[in-house]
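Here's a solo chain for you in C-alpha cells, the form predicted alone.
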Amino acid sequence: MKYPTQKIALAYFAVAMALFAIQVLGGLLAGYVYVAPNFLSDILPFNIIRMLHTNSLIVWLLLGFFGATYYLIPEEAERDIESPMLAYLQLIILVIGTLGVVVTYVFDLFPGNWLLGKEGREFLEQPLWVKLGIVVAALIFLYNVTMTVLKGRKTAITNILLIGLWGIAIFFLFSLYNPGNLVLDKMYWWYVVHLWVEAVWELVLASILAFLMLKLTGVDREVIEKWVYSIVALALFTGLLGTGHHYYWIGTPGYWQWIGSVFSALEVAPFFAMVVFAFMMVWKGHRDHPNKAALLWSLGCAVLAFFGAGVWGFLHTLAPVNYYTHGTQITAAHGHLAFFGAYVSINLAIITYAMPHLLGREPYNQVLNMASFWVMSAGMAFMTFTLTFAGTIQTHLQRVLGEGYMDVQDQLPVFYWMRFGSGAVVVIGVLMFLYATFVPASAKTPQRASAAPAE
C-alpha cells in the first residue's frame, strides 16, 4: 500500500461484513415467517425482525461506503487521511449506536420515550439519541475526508464522492423532523429515503465504480472522468424530480403524477449509461489485472443495478400502473434487486479489490469469490422473479378484483416458499464470499512473495 492510513478501511470493512451476515440471516428469518407466521411471534415479532433486517442493511452499506472512502481518497488525493484517530472514533460511535438500536428493538426498551425509544417511521425507527450520534459521526467523517481532499490532489472521483457523502449527511437531517401532518411527514420522509438511494447514493456508487475501472482496466483518467460526470448529471437530473413518484397517493397536488411519471421513467438512463460505461472501459482497457473477482463484481454491479433499479423500477413507476401496484410484492421485488445490484455489489466489489492490499497478499480464493457472485446473484434474481409473480397475482386479485388482503395472501404461500429457498441460496453465497475474502488461501496454493501490485 502507498498510504498507511488506508488501513482504516480494514476496520470498516470488517464491521460491515459482520452486519452483512446478520442482515441476510435476518432476511432469511423474515422470509420463513411468511410461510410460518407464528414462528418466534412471542419472542421476536415480525415487525422487529424486519426492522433489524432493513436497518442492518442501511448501516452496513454506509460502513462500506465509509471504508471505500478511506481506502480510495488517499490514492486519489495523494496524501494520508487527515486524522486516523477521528476515523476510528467515528467507527466507535457508529458501532455503539448500532448496538443501542438492536437492544432497543429486540427488548422494546423505553416505549414512547421521545429520546430513548424507537420511532414509528419506517426505516427511520432509530431512537433520537442514535440519530444524533449518527449526525456527530457524519460531521467527524465529513471533516476528515474533506480536509484530506482540500489539502491534496482534486479529481473528478473525489469531487463526486464528496458531493454524494455531503448529500447523505444533509438529507439525513430530515429524519430529525417529524411533523404532525401525515402528508408533510411522508414528504420529508421521502427526502431521506428516496434522495438517498435514488440520488446521492448513486453519486457514491458512480465514484467507487469509476475508481475501480481506473485501477482494473488502465483506461486514461480523462476518459473515465467524462463518463462519470455524464452519469452523475443524469442521476441527479432524474433522481431529484423522480421523488414525485412517491407523492402520487399521499395527499399532494395532482401535478406530481406527471412530474413523477416523466422523471421516474428517465431514471433508467443513468443505470443504462453505467452498464455501457463499465463494459466500454473493460473493452478499451489494456491492463490484465490479476484481481478478476473485483472486475466481475464491478461489471455485475452495473448490470444488476440496471435491471433492479432501472427496469424493475420502471415496471411500476408510472402513475396509472402504480395506482394498482404500490405496496405490493412488486415493490419488494424491485427493492431487493435494486439494493443488491447497485449498493451491495459495489461494496463487495471494492472490498474484493481492496482486501489483498489491506492484508498484504495477492488476490486469493478468487474462484470461490467469483462463485459467490454467481450464487448470490442467481438467488437474488430468482427471488426477484418470485416476488414479481406474487405481486402480479396480488395486484390482480386484490386491487383489480377487490378480494380481501388476507384472502389473497392465503393464495401466495408457494411463492413465499420459493422466496425463502432463494434467500437460503443468497445466505450460502454470502458465507462463501466471507470465507473467500477473510480466510487465507491454503498453503498449498502457489503465492508470490510480494503483495498485490501497486496501482
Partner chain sequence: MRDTERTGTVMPETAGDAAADEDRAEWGPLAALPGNPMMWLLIWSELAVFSLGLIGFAIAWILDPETFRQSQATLNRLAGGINTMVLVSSGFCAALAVEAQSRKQGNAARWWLAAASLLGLVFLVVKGMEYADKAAQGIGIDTNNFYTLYYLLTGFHALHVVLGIVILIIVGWRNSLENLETGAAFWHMVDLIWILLFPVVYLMR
Contents of the next structure:
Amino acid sequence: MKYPTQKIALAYFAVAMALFAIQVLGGLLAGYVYVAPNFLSDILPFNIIRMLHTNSLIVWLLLGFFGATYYLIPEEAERDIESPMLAYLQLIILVIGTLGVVVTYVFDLFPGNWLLGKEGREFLEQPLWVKLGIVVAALIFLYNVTMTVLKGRKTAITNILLIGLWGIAIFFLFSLYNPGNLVLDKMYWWYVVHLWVEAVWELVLASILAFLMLKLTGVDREVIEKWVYSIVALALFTGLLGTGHHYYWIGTPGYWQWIGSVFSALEVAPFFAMVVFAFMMVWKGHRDHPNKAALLWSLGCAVLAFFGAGVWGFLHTLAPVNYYTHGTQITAAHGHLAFFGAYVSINLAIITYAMPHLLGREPYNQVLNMASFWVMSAGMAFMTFTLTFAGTIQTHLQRVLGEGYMDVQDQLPVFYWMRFGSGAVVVIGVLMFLYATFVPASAKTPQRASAAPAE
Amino acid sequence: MRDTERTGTVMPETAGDAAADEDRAEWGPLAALPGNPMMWLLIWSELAVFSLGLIGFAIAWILDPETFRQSQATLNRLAGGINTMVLVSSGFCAALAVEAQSRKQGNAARWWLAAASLLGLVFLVVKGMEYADKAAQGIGIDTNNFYTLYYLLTGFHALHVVLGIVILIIVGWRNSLENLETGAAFWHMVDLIWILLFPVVYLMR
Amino acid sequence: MHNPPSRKILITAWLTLLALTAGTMISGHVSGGDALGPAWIAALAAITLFKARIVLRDYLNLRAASGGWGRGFTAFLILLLGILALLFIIQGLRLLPT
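Mind giving me the form predicted together with the partner chain, seeing as the form predicted alone was just shown?
The next block holds the full complex; its first chain is the one shown before.
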C-alpha cells in the first residue's frame, strides 16, 4: 500500500462483507421458504425476505465498488484521496440509510408515509429519506474521487471508473421520479435498474478488472487500455438500447420488441471480450504475482459473467422467446449467475487483491480463498442449472399448456430442494472466503493451508 | 512501461510518428485497418445490428407475407434507388477527401468533405419526402410489423447519416489524416449499410 | 498511415457502384409490383455483394489492410446475403405453410 488513504477501502470492504453474509443468509432463508412456504410467513413474509436479499446485494456491491475506488484511485492518480474525512462520512450516511431501510422493511413502520414509508417498488423500495441520503452520499463520493483524479495522474482506468460512477449517480436520480402511470413507472424504473447493471456497472467492472490485470500480469498499460476502451464501447453500444428488452410487455410501443431483441442479443459481446481480454493478458503476462487467489477470482469473474450475464441472458432476451419465459425461474437462474459472475466476483477479486496490502500481510490463506472460489462457483452453477430446468418445466406447463401458476409450482419442489442445497453450499463458500480474508494465517504453516475444509 | 528495446528497432523518423506507430501496434491485428481502430469496432457493431435487423425482417416477412408484400408495394422504390446513387456518390467525395489530404491538399479535402455532406443532406431530403408521403397516408411506425421494421431500419440509418454529417464537419475542422480517415470510415459504413438495406427492404419480394 | 487509393481507382469504383445500382434497380423491378422469383432475388444478392465489396475495398481502403480482413468481411457478407436471399426465395416459392 503506497498511499495511506487507501486504508479507507478497508472500512468499506468490511461493511460490504458483513452485508454479503447477511445477503446470502437471507437468500438461504428465502430458498427454504420456497420449499416450506409457510415458514415465518407471519413474522417475515417472503416478499420482505426477498427484498432484504436483493437490496443487501445491491448495497454491498456498491460499497465494494466504493471501496475498490478508494483503493485503486490513489495508486492510479498517484496521490492521496482528497478528503478521508468525507469518505468516512459517506460510509456513515450509507450505513445509517441501510439500517433505516432494514428496520422500515422488517417492521413496516410508517406505511404510506411519503418520506418515511417504503415505496413498494422492487429494488427501489427505499423510503424517500434514504434515497435522498444516498444522493447526498453519492455527491460527497463523486466530489472526493473526482477531485483526487483531477489533481493527479489521469489514466484510462480512472477515466472509465469515473464515468461509470458518475453514471451510477445520475441514473439513480430516476428513482426519485415515481409517476402514477404504471407503464411510465416501470419505464423510468429500468433507467436505474437496467442502465446500472447492464451499462454503467460494466464500466466499473471493466475498470477494476483492468486494474487487476495490470497489477497481476504485468502487461503494458497501453495494451490493457485499448482492451478496456473496446470493452466499454461494446458495453455501452449494446447495453443502452438493450434496455428495450425490458419494454416488451409493459405497455410500451411494439417497436421496442425489435430494438430490445437486436441490441440485447449483442450484449454478450462485451462479456465475451472480457473473457478474451483476461485470458490474453494472463497468457502474455510475464509477472508471477504471489496473489494467485486474486487472479483466480479475476479470471472466474470474466468466465462466469460471460455465462451468467451473456449466455443465460441471451437465452431469454429475444422477444418471441421471452413471450413464454418472462418472469419464470429462467429469470431467477440468469439473475443469480449474472450477479455472482459479474459483480460479486469482481468485488471478491479486488478484495482478495487489496486485503493483504490493507492489512499489511503477505497473501494469506490463499488456498482456502481459492477453495472458497470453487465452492461458491460450484454452488452457484448448480443453482443456475437447477433453476434453469425448473424454469423450462414451468414455462412449458404454465405458458404453453396453460396450467395454473400454483398447480405448476406444486410440481417443482424437487428443483427447489436442490436449489436450497446449492444455496447452502454457496453460504459455506462465503464463510470460507470471509475466514480466509479476515483471519490471519498462522505464519509457520503456510503449506498446511492446502487442507481445505472437507465438503 | 514501454520497453526501449522495441522503439530501438523503429527506423529513424520523427519521434511523434514513431510513438504513433507504436501506439497503433498495441492494437494488435486492428492496427492493420485504416483510421482509428475504435471506428472499426463501431463498424462491426453497426453491421451486426443491421444484419440482425435485416434477418429479422426476412423472418417476419415469411411469417406474414401478405401484409409485407402489400406494405412494401407502397414504398417509393425509385426514390430508394436514387438515394443509393446519392449516397455512393457522397462516399466517393469522402474518399477523394482522404486522398487529397494524403497529398497534403487540405483545402481540396475540405471541399470534398463539404460535397460529401451536401449529398448526405440530399439523401435526408429524399428520405424526408418519403416519410412525409407515408405520414400523409396516415402510415406510422405502429401501422403493422412491416412499417415498424421499415421505420426502425431506415430511421436508424437516417440518424447515422445525420451523425455522419456532424462527424464530417468535425474532421473537416480538425483535419489530420488520421481524423479524416476515421470520419470517412464512419461515412462509408453508413454507405455500406444502405447498400445492404435498400435491396432487402425495398426490393426483395 | 495507409496510402489511400488513387483517384483513378476511386473514379472506377464510383462509376461501377452507379452502374451496379442501376443493376439493382433493374433486378429489383423498381417500377413493377410483381413478385421477383428466385433468379432475380439471387441476382440482387450477388450485385449487393459486389457493391459492398467495392465500398469495403476501395472506399474503406481494406485493400491496404494486411491480414485476412478483406476475406473476413467478404465471408461475412456472403453469409448474410446468402441467408437473406434464401429466406426470400423460400417465402417466394411458398415452401412454408402460413
